[in-house]
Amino acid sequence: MNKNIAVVILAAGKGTRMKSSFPKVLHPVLGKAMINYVVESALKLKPFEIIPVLSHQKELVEKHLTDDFGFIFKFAHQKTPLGTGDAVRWAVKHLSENIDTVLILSGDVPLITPELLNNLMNNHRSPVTITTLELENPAGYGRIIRDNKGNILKIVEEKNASEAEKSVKEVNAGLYCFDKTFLLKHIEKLTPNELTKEYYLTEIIDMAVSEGTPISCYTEKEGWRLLGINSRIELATATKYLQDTILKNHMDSGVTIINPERVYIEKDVLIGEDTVIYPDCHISGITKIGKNATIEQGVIIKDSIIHDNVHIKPYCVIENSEIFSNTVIGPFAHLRPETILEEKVKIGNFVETKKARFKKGAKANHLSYIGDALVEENTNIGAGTITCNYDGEKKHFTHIKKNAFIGSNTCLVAPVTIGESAVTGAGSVITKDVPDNSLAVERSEQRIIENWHKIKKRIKK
């Protein structure tokens, strides 16, 4: 691929039809801003530079792109959005001298792929190349007008099209490739449209036709990949197209998805073969799930690593955690960030963990909170146990050594260490370290008050 490519991304529009105070190109598609998909596809071409053209809330869009991709952009700021032609006029001011090809993309077309862009570049055999597609309902798109020999005559925006031109189903997809010298020569010749007072990049096509300059064309057969997003409905439509593609790829790779209509899986998620995903699961971020795992109903997983043969029971929430092989979790467990569960760990119903590491074979089966803790091998944590890790100012650490047994309703007041094979009595509040092989019991002596029902009546009088 030519190394001297500049990619211009048009991202200055307000997105009026979105009815949002938020920049249109930052609205998420499967958890990722739509402009991110465009940037990621463009980066596969290894361009020399990328120039986003911004206007509406430009500071917010610029910060988002810089936070997500680093300082790889040369931002162009369109003072007043006056159409695609005006946007490109601002962009070309930032082109480096050694650029010879300019690829122009739209920031609101998130379903494009590197393969599509490669096809467009491979069809760039003349000073200007356009991308088209066929639509059964072409409303809202500029129409491609050809002569009897199939040569492109012009592109007509819908608001300026005649009834006959509106019936044309081949439309302009808004992706262009120009030789830089041709673009620079013609971009300053654009004139404002009589009706809209905007500068249309498509006028350059008219100039090329009048000069006899050949126009190349790439027609994308999968038109949905060039779906532009201008409304919430189109946002939902694009999301469904992308979701269907992602789920199909997983199923083709050996993943069982019991009901694809009721599963949410983001683009960067990896899933191994023979894993089963039940309905209503939500799997997002940089998540990797191994082979032969079972993810039951209603599970939420974000930015986590799930190894082979893990069984996650219904309605668990897992965030920024790692779960090793042959571990069982849930139902209704909550693994908060920095939880690590080693092999054959059991985390049961209504157990919450945070910044905790459970070593091989450790168990917390019921109704417990374990935070800022190391739980060593084969330890058993009884129901209702909590690590009291926060003193109102700082977090403190709890260390439970291997083969320990923590009785039900134990409060472990950190910092504290429970020794190997040590036991805590049910209902104890442990504030001091417990030596190896010891029993720690802390509870007040039980008192029996006989005839309490009679005493209670006298007290009420």
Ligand code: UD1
Second form
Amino acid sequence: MNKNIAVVILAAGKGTRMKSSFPKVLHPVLGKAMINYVVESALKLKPFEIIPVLSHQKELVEKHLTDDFGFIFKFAHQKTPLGTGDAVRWAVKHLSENIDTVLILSGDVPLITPELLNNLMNNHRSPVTITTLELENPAGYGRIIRDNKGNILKIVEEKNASEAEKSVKEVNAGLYCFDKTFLLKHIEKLTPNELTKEYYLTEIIDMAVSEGTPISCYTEKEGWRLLGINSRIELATATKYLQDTILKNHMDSGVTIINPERVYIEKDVLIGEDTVIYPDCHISGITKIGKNATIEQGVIIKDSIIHDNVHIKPYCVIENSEIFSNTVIGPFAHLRPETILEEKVKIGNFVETKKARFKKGAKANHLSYIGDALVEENTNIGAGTITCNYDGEKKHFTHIKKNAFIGSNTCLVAPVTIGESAVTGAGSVITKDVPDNSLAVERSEQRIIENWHKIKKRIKK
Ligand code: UD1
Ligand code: MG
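Give me the form predicted in complex with the named molecule now, not the form predicted alone.
Zooming out: every chain and molecule, the one shown earlier first.
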């Protein structure tokens, strides 16, 4: 832990430009709230404390952060969002005695990395360090105004900028590093901006310049990492940059992505060498895919573990499940939470599983629902088999032992056990346990009525 570092995360703004009833910093970038990215990078610095500044819907953001990261925060409450300077004024009240460096981050600048923050800290050679980037289209950002020797003079917000200032392409990223004593001395001296009546944190730069305090600057080369998100369009732009980087990293480490324009893969997904991802796949959450797997068109995978050599045919949906090596599933299979498929299992089209374990070599090839069940080795489940696991109040368990053969369209009314090598007749409704090696048939005997058409005519008269 860095005993002298505090991280402040500004997240109290209304986010008006998002046109949303949710707080801006909770909007997801590739499935994860923007502010989570900022917290994750901040945590890598092992700071002594993290102070998020909240106001607009603060209960929502506070609960979200506490649920996701535990009680590691000191929340500051900005009564009314009167600008970034005012937000920091509320934050500094929470700084601990031992802190001497304050890193200020923005909840709406999520694509930062721990390396970027380290670079900012390493450039902190004077009481205040700012972070800048160059943008072809700098609209919306504070412009960095320098003298002809390159010394920073001020940061001018777009709203306050002259035409000449607006043409400057170096912009303020909104990330700063301050010596605590310098910050505390100046933060109370901020004045509201004449035009917007907001307290700008950037006014501290003007103060530093006028009293001759040197200003350090870290300029990030990968400018897109400092994109601020203020609108839905900026949200989409940032998401695209992050997605492209994630896909590039996977391809660099040996994953084939057939059409990178048409897949969605979140940041924490791991994929092994020689795995092939077809178009329109959506892979999210804490998912790990092994080596040499094939994930065909339109597959959706969330929070799951897929081992080596698994083949997933088109349009399967897999959530919170584990699939072991050499298993084949789909097309159109639905693995709901807590499904475990051991090696060489085969799950075919229109099969739904939930809280079900299929042991090695078991098969359910067509049109089945298998829920709350254990299916042992090499058992074959016929088309249309249903585990009737729910009686309207409780869920019940079905146990099918190894080498069993479940005839097509069997209803297994749980709780029920099918013995080893047992067989059920097609169309049976099984309500009692079936002993090992036996056949259970539950259906009325077939009747034959000969000359049926003549009989039918007679009945009609
Ligand atoms: C700010 C900077 C601008 C910079 C840009 C980079 C100022 C005055 N401007 O502008 O120079 O180029 O970021 O993205 O600092 N916030 C609060 N309380 C408030 C107002 C804002 O906590 O009262 C938070 C917001 O939630 C947000 C962050 O501060 O996370 C930045 O605020 P925002 O309104 O987005 O400022 P920008 O206009 O983007
Ligand atoms: Mg912003």
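In this text, the rigid core denotes the largest set of C-alpha atoms whose superposition between the two forms falls within 1.5 Å. Residue numbers count along the first chain shown, from 1. Bear in mind that the values here come from a model prediction, so they are computed numbers and not experimental data.
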{"item": "Residue 451: Cα shift of 2 Å or greater between the two forms (core-aligned)", "value": "yes"}
